[in-house]
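One chain comes next, on its own, written as structure tokens: the form predicted on its own.
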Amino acid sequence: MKKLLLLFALLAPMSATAKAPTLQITPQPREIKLANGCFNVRGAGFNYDSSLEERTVNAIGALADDISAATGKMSSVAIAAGVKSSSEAAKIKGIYFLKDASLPEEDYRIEIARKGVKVTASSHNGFFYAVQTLRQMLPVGVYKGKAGGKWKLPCGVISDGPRFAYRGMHLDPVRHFWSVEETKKYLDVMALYKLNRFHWHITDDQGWRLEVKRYPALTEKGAFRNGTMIGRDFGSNDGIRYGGYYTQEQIREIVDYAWERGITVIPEVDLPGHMQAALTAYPHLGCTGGPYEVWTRWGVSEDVLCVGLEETFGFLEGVLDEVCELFPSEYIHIGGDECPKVRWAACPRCQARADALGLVSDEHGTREQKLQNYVTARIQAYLADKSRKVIGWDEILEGELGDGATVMSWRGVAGGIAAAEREMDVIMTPNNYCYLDYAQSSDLESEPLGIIRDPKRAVTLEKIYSYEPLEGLSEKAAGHILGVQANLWTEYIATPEHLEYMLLPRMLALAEVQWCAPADRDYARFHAALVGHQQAILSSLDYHFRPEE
């Protein structure tokens, strides 16, 4: 009877349409085959292939340490001496982490028998995700090294890997600033649920958060604003000086921290609009010459960089030089969204630039729209010389782009579909499914102050789970969808508790959209795992979240 109860506790509740038993793991693994029996992890030795990266060994060691602390029985960690294959490891007791170059990058396989466990992968990320899966299969105490529960793994085989290579989450530290430790906590929960891209929106009208040695005034003047609007009253100001920025040392610390957890940090320097903080520091780079002030309210400023001034491009290149030194990411996000053209239309230098380029207004766009396309193409070419690719919001589709530009579709899905049909790479992040600053319930009175007022626009847990990124795409175009990302803008989010509340548990639904094939997604199964296990994990790690019942 006790064995039956143990098995029942380990298995997640299943919907009537579920094809096979599943464990309470999020995101749901691609394939789970359970067998009779269990492996006791108390005191089990952890053994790893000598070819594994140091960061992989660190992740394995952290799991062993937490199990040791929780069970009171030491788990050793050592190189798997003399073991050259997984078949040899099967004959030895313990938990073995062995490289298998035949597995796709980020895939992993866990084989659990009564006497031992084999974990195979071909990359750090694969092994790291296997560790996260093992953690979720153990009592919640494993996350804080606390005793309690049955320290056994059910026998069977888990074969797993992601649907999309790009699985992103975005954070805005401009409207409200998040410390290094708060940012690390954000990365921690991303890593737990196997997200691998952190889109960091570090510049905007309301503050410049990136230290640039060549342009010190960006942080001396542009990182602080003289107050913040109160609630939804755009004419108000609380009068409290607000701001902050990340030193280059802190940026490297965060980039390294993310890398240890299999996450690539993609910085965003939004251009040529959303630049009022930069213009406050260097007013001569604007069309009017200023004076400017770091914006104290939300919205979109009409003051943008003067692109008729050649010095503007020297400034952008100087900033991007240091960005490329700080961030090893293949991609640099250059924004390109919400750039008003009224200053350019009235600026003699911008108009002279448009004349020199032979730009005319026609059915394909205005002179000023084409001028922005010139800026995008020029910056794209500059970054290409540094072996970097650009990502831009879907407004960059308004003109011709060079090969290699990636579109981030935010104004619904239409822009992403259009770009993919043009054989451009796309990251889907439609606001109607993936904007986590939107309320989580249509009962807006029960939710904190947020950016939307229409209850029909709420992004509920079930709604984000229902999103299918390839819907409406031809088979050929579907191959250009790199992945999915959710965005968390922070105009109305001022505290870490509020930030986590808006993020969780919706990010878990996002994780399954990113990771699982449509056939493997089942909201009833997901919700049962959330209520039955994942919320306990989040609580143990001191995250604030909107509870589900």
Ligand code: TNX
Given for the second form:
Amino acid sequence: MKKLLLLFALLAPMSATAKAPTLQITPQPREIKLANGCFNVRGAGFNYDSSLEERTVNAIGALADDISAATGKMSSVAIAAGVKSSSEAAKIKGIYFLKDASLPEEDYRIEIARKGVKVTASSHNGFFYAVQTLRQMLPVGVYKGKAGGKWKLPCGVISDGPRFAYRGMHLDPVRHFWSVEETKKYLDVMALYKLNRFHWHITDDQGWRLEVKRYPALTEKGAFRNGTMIGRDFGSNDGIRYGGYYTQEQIREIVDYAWERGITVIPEVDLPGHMQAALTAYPHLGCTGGPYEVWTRWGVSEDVLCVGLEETFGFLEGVLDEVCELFPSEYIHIGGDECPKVRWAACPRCQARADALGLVSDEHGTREQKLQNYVTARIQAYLADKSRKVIGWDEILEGELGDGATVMSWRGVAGGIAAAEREMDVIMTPNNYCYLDYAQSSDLESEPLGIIRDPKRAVTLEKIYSYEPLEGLSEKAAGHILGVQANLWTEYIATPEHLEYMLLPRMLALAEVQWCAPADRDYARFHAALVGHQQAILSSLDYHFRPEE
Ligand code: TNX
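Please give the other form, namely the form predicted together with this ligand, since only the form predicted on its own has been shown so far.
After this comes the whole thing, all chains and molecules, with the earlier chain placed first.
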């Protein structure tokens, strides 16, 4: 058996039957037509259209460098002079990256002939994805510029593009903190598998991780907690001061790093709940006035922002002003989840606000739920003035919310389906399929400490692969599903190794849910590519993952 596995490893990336070699590319491209013959990439010149963006040229240059290092023969990189986009791959020599404005935004096409390769796309992301596909077609040494294997591309045509425009992965740097380098490594593996949205949950009860110049106490006081609960013991505290935050300079560095890789960073400022770290810094913004402490345990805090106080809105606007300066994303995530209403119900200021707004409890929701709708609408309007749209967790639908917000459906798919039927835009991230903090096997004993205790709630690789985002939707509503995301909350994840283990390989299954048409999804084919090639890529890049056999 071992020998057989070795043989497969040697044959990767092409598990060759003489007639029809199968490329082991993840996510599976929409169309692959192979022909006879090969193109030799060793020493091949790389040429690019002068209209390409600098970040695109960087990605092409990095591929050329890695091939040069691995093959020991220099590849040149130059502007393609005198080559029209329409030229046939068969007539050109070398590898050409040429703009073709007629292709959909993230699509690309690779035409491989014996003497030349033509890559076309209309945007940075299209070219960037073509480069990822080319890398996956070459020996695994291409990732680190290491020798070994055959440096040839099979002749043929690959025509590819995504099913969903929004292909997200989330990270929680609050419950446990991830350094700039660790975050970049996370973005790297997202880019490898053609994900394009990074949802960064940078504030919560257990820490405020974003430097805000106007409110320095947010990080001076709010970024550090006096210890953390041990394991599942909610009454315990390890006594170790814990925390950290990203300076504005570091935030810009992450945003740029992601942008080079075709990824938009969507920041989340979770409001009006999950605010205990902010309240620790500015206690007068809470209904009781505190004192508060940055939370040392997990769960849902009853202390939330006082929304009867006008100053709360001045504070949120001040924070969001800086958020908008730092993050060019069209979408800003404003949370909205798990906001208990006990403080508002007992707070004279919140009650006076509810009276002034004429809010009454009825079949649509309680007065306090409608108070949350008021907060959502007000922040949405503030951000709309800055040409930004909001995303909120599905709780924002409770009560009577107006239109315009995009809903992130996490408590299963029901909220997302209801919102899409109302013609609101939706991102599907149902916890029963897409929560990567849940164990990846039902044998909980064999998995590291985690959040679920019921083995039936495990999110196995096959389970996430089986998720069909448009199931249960009318055709009209289906058009409002922008895409799919998986979330990685980190209450029980404290090391980068554990983080990567939870992410991988499940994120590769997610990538196929996001990228491939239903007819192109096939778990057996996906799994064979994972075992035959993708795990070797992840290993070569020093990622920790849950191995499959
Ligand atoms: C629910 S998903 C939360 C998070 C937790 C997560 C743990 C969501 C909007 N809220 O605060 O970390 O469950 O799985």
